[in-house]
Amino acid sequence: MLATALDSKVSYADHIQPLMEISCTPCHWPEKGKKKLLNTYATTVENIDEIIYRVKLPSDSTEFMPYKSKRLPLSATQIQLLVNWRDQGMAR
């Protein structure tokens, strides 16, 4: 599914939200979340910048996402996905 999606229409539905939902949880992803929620289209769009630096720093950066190996880093295929969704303007 993401080789496919770097070389088509990347979605949030599709693509990012069950990228989010994986790689956020459960700092970022409700019912549990205790950081800045990114649980919504809005809130993903509204962050979307950040969450690209933060998952490109190296992984021993104290601002490296996903936060102290609570998950396994984005691979660059997923870095990448982040990337075409934000170019191609965040659809839904």
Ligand code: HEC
Second form
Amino acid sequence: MLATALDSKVSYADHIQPLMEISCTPCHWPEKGKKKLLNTYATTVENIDEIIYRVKLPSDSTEFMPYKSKRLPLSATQIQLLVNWRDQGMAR
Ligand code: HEC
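For comparison with the form predicted alone, would you give the structure of this protein in the form predicted in complex with the named molecule?
Entire complex below, previous chain first.
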């Protein structure tokens, strides 16, 4: 599914939100919400450069996300989806 997603237009609703929900909960989601919320289109757009920067870091970096590897690191395909989404103008 993700591999074919790379060939088409990436959208927040179809690709980015599900990915962020799997990898960035509960810390950046309202149930806990102690960290900067990244649960909406607007907050994801606002923070996209920082998001991409952090998920691409080596997993032993203190700034790496998901924080302390409490979730699986993003795959190369997932990171590419984030980059393509940004480059394509961040469709909803
Ligand atoms: C286990 C909890 C946890 C998970 C899961 C997690 N984070 Fe974080 N995140 C944190 C903490 C704690 C900080 C604050 C420390 C820091 O800035 O490094 C943070 C900070 C950030 C920041 C900087 C926010 C700012 O203050 O400007 C970004 C961006 C971020 N995380 C993105 C993500 C993304 C994207 C994911 C999913 C791929 C993710 N995080 C998963 C705990 C988490």
